[in-house]
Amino acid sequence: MSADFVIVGGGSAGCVLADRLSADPSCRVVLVEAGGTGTSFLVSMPAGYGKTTGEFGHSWHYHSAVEDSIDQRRMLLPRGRGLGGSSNINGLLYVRGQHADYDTWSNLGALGWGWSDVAPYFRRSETYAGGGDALRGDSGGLRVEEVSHRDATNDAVLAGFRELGVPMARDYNGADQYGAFYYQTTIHEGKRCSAADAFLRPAMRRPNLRVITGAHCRRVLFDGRRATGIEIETRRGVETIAAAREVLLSAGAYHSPKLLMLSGIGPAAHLQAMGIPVLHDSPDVGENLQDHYILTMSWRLRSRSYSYNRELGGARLLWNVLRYAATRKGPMTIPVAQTGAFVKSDPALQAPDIQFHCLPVTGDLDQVMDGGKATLSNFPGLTLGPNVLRPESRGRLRLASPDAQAVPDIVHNYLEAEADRRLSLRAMRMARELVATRALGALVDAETWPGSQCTTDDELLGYARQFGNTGYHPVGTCRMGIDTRAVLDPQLRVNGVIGLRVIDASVMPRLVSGNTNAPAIMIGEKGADMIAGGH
């Protein structure tokens, strides 16, 4: 089998690449995905992320190595499995980040990736329900809408932010991120709009695009230093796919560096220890790993307050699922957070450095300590999940084995940097300030996690280490730049070889100020244009 371009990974960026490259009828494109088709009722139903994220089926159920910085925990690290990738299981929030994030990329050596360079690709990819303008798109495949299901508790959250002096944001994905808001989501007519829905499935009608599922990529093949194709493993056995022009890795921040190392590109000493011949010594492959760290806090609400705890359990859950199946409305359309805010830890700052995720539902976190999953509390509750927007802590990824299907050795080092600990404390105290406002104080009965007995810095940090969670935003492990250690050049070409690019969230020099699905799609859009311009 052969093609002009071979794409490895059917996630957010890979779906965009397959669509844009196959739009040229003379260009033969093959996309390979290790998972399945990525279709099911649970994936389509927005609130289904509660099942698909934490359980086997639509997710690769990975764990980190022991994380010393968070009390020896092994963090569960789900990644999307199937066409659509993690856009199938994410919390459905559409967040671009701050304009300055991309100017920082450019200053770090990712030339051509400043805000003015990337803004047209964000606009091109979306159709925003609020209407198009100079920054927002009105004809792209990705459908973006504001939260439709609203309630008095979420309204009180926004009123509480106003009491604290945080303005209401007109469009946090527009000119200015600062403020509080109802989140924008990748939901259309009550259904999840994944990257596969938005880009890949419409393109699959083209005869020049072939999509292969259930195919694990074992390595990239080379003739000298030129990438010539890939080796895959399916139920039929081991096969090869030749690439006449380029191989494009879009396997994500955990798997793209893993594939580079399996193919002989990475830290030489590590590859030699794994018994892998070194093609190119690239010491930063797998380095620079970054993620957001969510600081989950919760409160019991007074009995008459609106909460999803009643709606998402027992007979009410069955009723709401049936209601959703019939009408595409109701509580099963909610994303991971309905309201939120981008706030400043210090009013003197020019831009927000903390993000809030807010949802009127709570879980019992005791089971998390035993490696289990939180269950719904038996009382009405409110959860606030602040996180530091631009963490300084850095992790790394290495091969655990030369076996292509082995889970890599992942360490995030959450909260390792002093700046992250300091800002996390400020974020948790800001959450308490929010609950103490008149608007929210009238609804709240008591703090349940971490609880009012947890007051000192040491106590709050101890709680953060024990109960904080991944933001599901791993990036940075195949960093682009112009320095000698950069894994990629700013055209996303792998340094040291020819005919191989990485195009996904792993290319980010630094984590953006917010959720990462929209930036990953943007990277796919811009990467496709770079390829077209180069050929």
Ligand SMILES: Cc1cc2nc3c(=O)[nH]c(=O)nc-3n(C[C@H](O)[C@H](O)[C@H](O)COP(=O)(O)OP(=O)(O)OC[C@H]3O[C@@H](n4cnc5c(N)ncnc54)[C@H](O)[C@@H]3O)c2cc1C
The other form holds:
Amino acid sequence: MSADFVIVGGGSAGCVLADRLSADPSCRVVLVEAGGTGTSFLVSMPAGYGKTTGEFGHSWHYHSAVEDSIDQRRMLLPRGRGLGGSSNINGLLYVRGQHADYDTWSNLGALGWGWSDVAPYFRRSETYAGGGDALRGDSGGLRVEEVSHRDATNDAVLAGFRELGVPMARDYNGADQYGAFYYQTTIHEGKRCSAADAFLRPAMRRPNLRVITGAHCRRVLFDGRRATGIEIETRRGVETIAAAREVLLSAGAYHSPKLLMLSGIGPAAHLQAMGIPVLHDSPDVGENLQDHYILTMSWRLRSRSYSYNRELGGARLLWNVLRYAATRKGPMTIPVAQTGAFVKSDPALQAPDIQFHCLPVTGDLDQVMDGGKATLSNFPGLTLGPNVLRPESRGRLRLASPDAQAVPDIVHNYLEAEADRRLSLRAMRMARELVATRALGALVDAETWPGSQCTTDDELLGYARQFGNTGYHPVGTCRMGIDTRAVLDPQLRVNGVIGLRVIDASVMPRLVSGNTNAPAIMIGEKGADMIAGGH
Ligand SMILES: Cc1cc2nc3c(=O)[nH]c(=O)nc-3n(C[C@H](O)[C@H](O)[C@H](O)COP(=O)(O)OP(=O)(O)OC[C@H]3O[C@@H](n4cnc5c(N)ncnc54)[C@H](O)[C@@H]3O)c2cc1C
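Coords for the form predicted together with the named molecule, given the form predicted alone:
Whole complex next, starting from this chain.
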């Protein structure tokens, strides 16, 4: 089999690439995806993420190596598997980050990726229910709507932020991120809008686009230094697909660096130790790994307060699923957080440095940490998940084995940097300040996690280490730049070889101030334009 472009991975960025490249009928495109078609009721129903993130069918279900900086825990690290990738199992929040994030990228050597360069691609990819303007799109495939299911507890959260002096944000994805809000989501008419729904499925009618599911890419093939195709493993065995023009890796921040290393591009000593012939010594492949770290805290609400603890358990859950199936409305349409805020740890700051995720539901955190599944508390509850927006801790990914199916060795080093610990403490104390406001205090009975006995810096940090969670936003492992160690040049071409690019969340030099689905889609849009321009 052969094509002009071979795309590896049908996730957030890969789906956009397949759509944009195959829009040219003279261009033959093949996309290979290790998982399945990505279609199921649980993927489509927004609250289905509660189940799909922990399942092997829809998620890779990796664990990190032992993380010394968080009490020797091994963090569960779900990534989406199947057409749509992580946009199939994500929490559905639509967040672009701050304009300054992209100007920082540019300053770090990602030339051509400043805010004014990337803004048109965010705009092009979406249709925003709030209407189009200079920044917001009105004709893109990705549907973006504000949370539809609202309640008194979330209203009180927003009133609490107002009491603390945090303004209501007019549009946190517009000119200024600062403020509190009901989240914008990738939900349309009650259904998840994944990258596959938005971009890939409409393009699959084209005769020049071929999508192959159940195909695990093992490595990129080379003739000298030119990428000529890929090797895939399917149920039929091992096959090759030839790429006449380019191979494009969109396998995500864990799998794209893994594939580069399996193909001989990475830190030479590590590749030699794995018995892989070195094609190009690229020391930063797998380095620079960044993620948000969510500091989950929860409260028991007074008995009459609104929460999802009642709605998502027992007979009410069944009723709500049936209601959803019939009407596409109700509690099963909720994203992972309904309300939130981008706040400043110090009012003198120019831009927010802490994000809040707020949802009126609580579970037993002990069980989450043990097996990745939460048991709902049998009382109404509220969870606040603040996180530091631009963490300084850096992790890395290495091969654990030359076997293409093996789980890589991933360490995030959460909370390792002193600045991250300091800001995390501030974020947790701000959560308590929010709950102590008149508006929210009237609904709250008691703090359940970590509990009011936990007061000193040491106690709070101890809790953060034991119970903090991945923000599900790994990026940076195939960083673009212009320095000699950069994995990619700013056109996303892999340094040291020809005919190979990486186009997904791994290319970010630095984590953006927010969730990463919209930025990954933007990278797919801009990457496709760069390819079209170059050929
Ligand atoms: C549980 C969870 C919750 C999240 N919540 C949010 C949120 O609310 N808002 C937000 O903005 N972001 C969220 N994110 C993050 C966001 O979804 C991701 O950053 C984004 O989807 C990454 O896009 P990507 O294209 O880099 O990779 P992915 O979308 O992960 O795509 C990679 C694809 O490559 C495939 N693949 C990997 N290896 C191979 C191989 N060897 N051969 C063939 N195929 C392969 C994978 O199966 C996958 O389909 C969340 C992520 C997760 C996992």
